[in-house]
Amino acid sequence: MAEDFVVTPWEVSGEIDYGKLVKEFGLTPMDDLPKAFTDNLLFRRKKVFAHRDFSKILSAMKERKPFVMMTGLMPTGKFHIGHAVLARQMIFYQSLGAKLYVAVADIEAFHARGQSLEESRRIAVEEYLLNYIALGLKPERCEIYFQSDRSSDAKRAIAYYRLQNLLAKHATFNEFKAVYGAVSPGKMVAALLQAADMLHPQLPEFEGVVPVVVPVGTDQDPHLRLARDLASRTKSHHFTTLASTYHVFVPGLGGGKMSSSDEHSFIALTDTPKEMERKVKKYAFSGGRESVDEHRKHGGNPDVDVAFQYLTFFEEDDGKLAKIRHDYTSGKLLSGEMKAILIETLNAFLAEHQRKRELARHRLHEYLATPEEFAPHKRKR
């Protein structure tokens, strides 16, 4: 990569250009979609902005046929707005008739952290499911699961564990040093169970072979590629090459990745508005001038001003958006009077999320693959 960023699945720093990651990492730009999607904020204002693959996904959506939509995510911290960016295209690809498939990572987080498998799934209900409940993930067409406990039904299971040993033949040790650095047999395992997951809903047990498209941010490619080269050497199950989507980086509150190891990067849509308040004030970096008179003079940068760019993920007028922007940059709006217009549109968003998080919790045992110690009551078979 260029010497004034580095994207890799490891870290993320320097001003990133979009621009250049898109040329580097051999992606295309995501252009001409159906209304369906440049009605959405985040693929109108380019929040994805490449994919691999993709037009698989927009056949499929076009012929009416099946797809899948595959994700995961790490149960360790708490769940914050960058968290909600990937969550809000889970949701927005259900309604377009996805099935979905969301792997909670306790095999990695116990191999590459020390995490409990216990801990994890205690997190994964508490900081992710209820948020994405929350945030209007509905359970039809919905599989979330542990990857410790695919599934109840031993045949869906031992597909599952059996592709993550077929893949392993594939596999050289000289990819997942180029991949994951210093490598333990116990990172070798959850890799090969990360590839397992991305594209076990096409076997037989589960979908067949329908279009997969993943969604990740650009340091997750180094996952997604491993697991395309793998299928693409397994001679004894036909995959359809895995689709992937690329979006931006949510920046933390004092610029750069926002980091779930670093409180006082992210907001978590847990957050008090007391506390939500203090983080804004006095941790989100400004693109203001030093002085009020010089402000008011040259205007402000609202590139690198945070609490713009959360307005861009959360205040769904152009318009507005386009107006706030216009007066940041002549000088008519100030650095406090922006992060004030953040936090009332934070607050407002919060505020009914939260309330929709607590009703969330009886609805626990409608997600989960394997619900029985979150449900109420046993459910029939």
Given for the second form:
Protein chains: 2
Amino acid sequence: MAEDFVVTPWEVSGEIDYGKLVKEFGLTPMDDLPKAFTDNLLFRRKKVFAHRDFSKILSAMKERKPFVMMTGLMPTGKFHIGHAVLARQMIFYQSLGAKLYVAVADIEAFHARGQSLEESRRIAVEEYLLNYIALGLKPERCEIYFQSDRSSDAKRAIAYYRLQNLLAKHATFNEFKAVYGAVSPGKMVAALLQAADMLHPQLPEFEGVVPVVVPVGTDQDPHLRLARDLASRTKSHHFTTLASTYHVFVPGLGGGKMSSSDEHSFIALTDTPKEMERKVKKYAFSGGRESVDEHRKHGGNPDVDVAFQYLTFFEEDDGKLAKIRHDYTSGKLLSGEMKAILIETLNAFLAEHQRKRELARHRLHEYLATPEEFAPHKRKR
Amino acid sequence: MAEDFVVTPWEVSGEIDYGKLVKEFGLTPMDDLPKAFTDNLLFRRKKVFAHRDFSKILSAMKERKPFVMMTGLMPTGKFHIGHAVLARQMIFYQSLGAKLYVAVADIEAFHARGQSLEESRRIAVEEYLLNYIALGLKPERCEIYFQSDRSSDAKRAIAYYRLQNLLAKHATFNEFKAVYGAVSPGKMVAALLQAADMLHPQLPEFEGVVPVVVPVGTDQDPHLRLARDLASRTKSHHFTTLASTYHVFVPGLGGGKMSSSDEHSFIALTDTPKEMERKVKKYAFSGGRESVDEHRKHGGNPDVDVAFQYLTFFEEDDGKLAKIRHDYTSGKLLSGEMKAILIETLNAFLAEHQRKRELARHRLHEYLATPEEFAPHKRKR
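Having looked at the form predicted alone, could you now put up the form predicted together with a further copy of the same chain?
Below is the whole assembly, all chains and molecules, this chain first.
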């Protein structure tokens, strides 16, 4: 079934064969995880399916040594359920004792999308931070920063930008092309800053040398490889090799990639129950048969049914999920009924989430590396 | 006489026709200066011979408005009398009321020369800062900083590196080639940082929009043009167009460019009187005739006589200098005697300078933007 698919930082298309990706990218399948991980549905259900050097993280946990989870966000568009899946990983790692570093890639958005820093800041707060907090992110051991405004501590800020500048020594233009397809001075500084995002937690001004894990979709692997390569060529500081994990893409409503630039493809965490219901009914690709009779006779295909796929992310109960799958495959459960189950599940989730989201607003400053810069009326730029 | 000469950031050779340079580079000759300038021998004797947009500085002075003189230093090799001439301009501008910004280009030295930040810091202090202070640089309204360590104030530091990152949007790879001949990621970030060096004094975190003058040799003009162009394309901040002045090169002892990488070409400000005397006698190109008889009959050529050229920088008294020139041209003064005059002049200068230089050591912290980072025993990196 899976024939042609493309997974690069600038294109994700086709039906993705994750087994093939693991081989092509030289990743290691995610096996033999301790119970702390398999208790989490994303790991138990292989939503996080592969890694590089993840043993560094497992060792640190075992030895009760510090480790860091680093991730970045591109502050464009709506925060959708695809983003929520990464947010859940962040919160999960925090529960395991990781320190979190979260980069708001406003310099990258400036160069790649022509978006002003002010607009990036607004979107980062409204779409990302409020949702992170509502989803359960804790302010302790969590540092959320803007690439354009790293820290209110000068030594830390300087160490970060210094690293960006020094890393340039070890890069070639061709490597940047591998990450961005085409290269421009703007994209190049953004790529260097992104490498600094992943590596700077290990500087003495931050955590010192610690294992760092970066959870990404496979389309982001070239960024990881670039950062790993630059780190390995750096002589002035010894970096522990970056660990990374790879998660499946949450499918878009139509079955492709969920994209914040196509509003028919996503369910946003700020969608009203009505909007969500309308989108699921109208756009969610169904794995059902052409007629009720056909469906009753041959059963539906849950593996391509987007509503069922979403339930694999949002229905915690394995038994319940297995029963839904069984009933769908056997033809007992119709497509409309599958969608109704999802709508009910998401309704409960969104109602609770949106209530928490409004409560989150007054706590933003607890999370930011430059809190005094947060309040819009205090900003001069 | 002047036929082939090359003046680019990576090569200066041949006998330079400054008149031709003014035309080719589109500079404006330095004329009609107020008395404050012509009191200074560098301006009076047209050592500073051309400019761009210098009227912005003259207007600011006239209206008693603030202005900035910005310069940079590449911390490699010995501080020689060529550097001293630029230092004298710095000190002169300070006396006119300018605020000074002095960038130690340690990131550039890292990328262009492979020199570590630690080595750059050592050379910057030992070779540059101590000599600046001994030459009379005042700590008031003077900020000396390392590119890798901009400020102990986080907002300022961030504003500087943010500018570097944002300026990348407005540059092309070809423009970097014009500045550096060949381009690499390292040289590119260094070029962006240099543009930020010239422009950041105008940011709200620093002086706000003020006229800034950058005194350079003509070989550095491509750097200026790049910074001017990037500034003009920046929409998020309005920069006043950079002003720049162009000074002649202090000739090397052999007549070419004085270069810290060729120790037969320069007199260092740390040379002992004996070393200086030996170098002048052995290496200083003479404008004298082949024999004493010939010299007495036809006279020497002060315009190519390096000892005389140095006197035009170090002998303050115009009358005395004119007499030396006259006596040399007429044949009354021999080449050896010309050298003896220079040696006596430099001896007095170096003796006084070196005494002051040792006194300068304990005052370094008054000058640095990150003073707490200065003392080597306090540094962790």
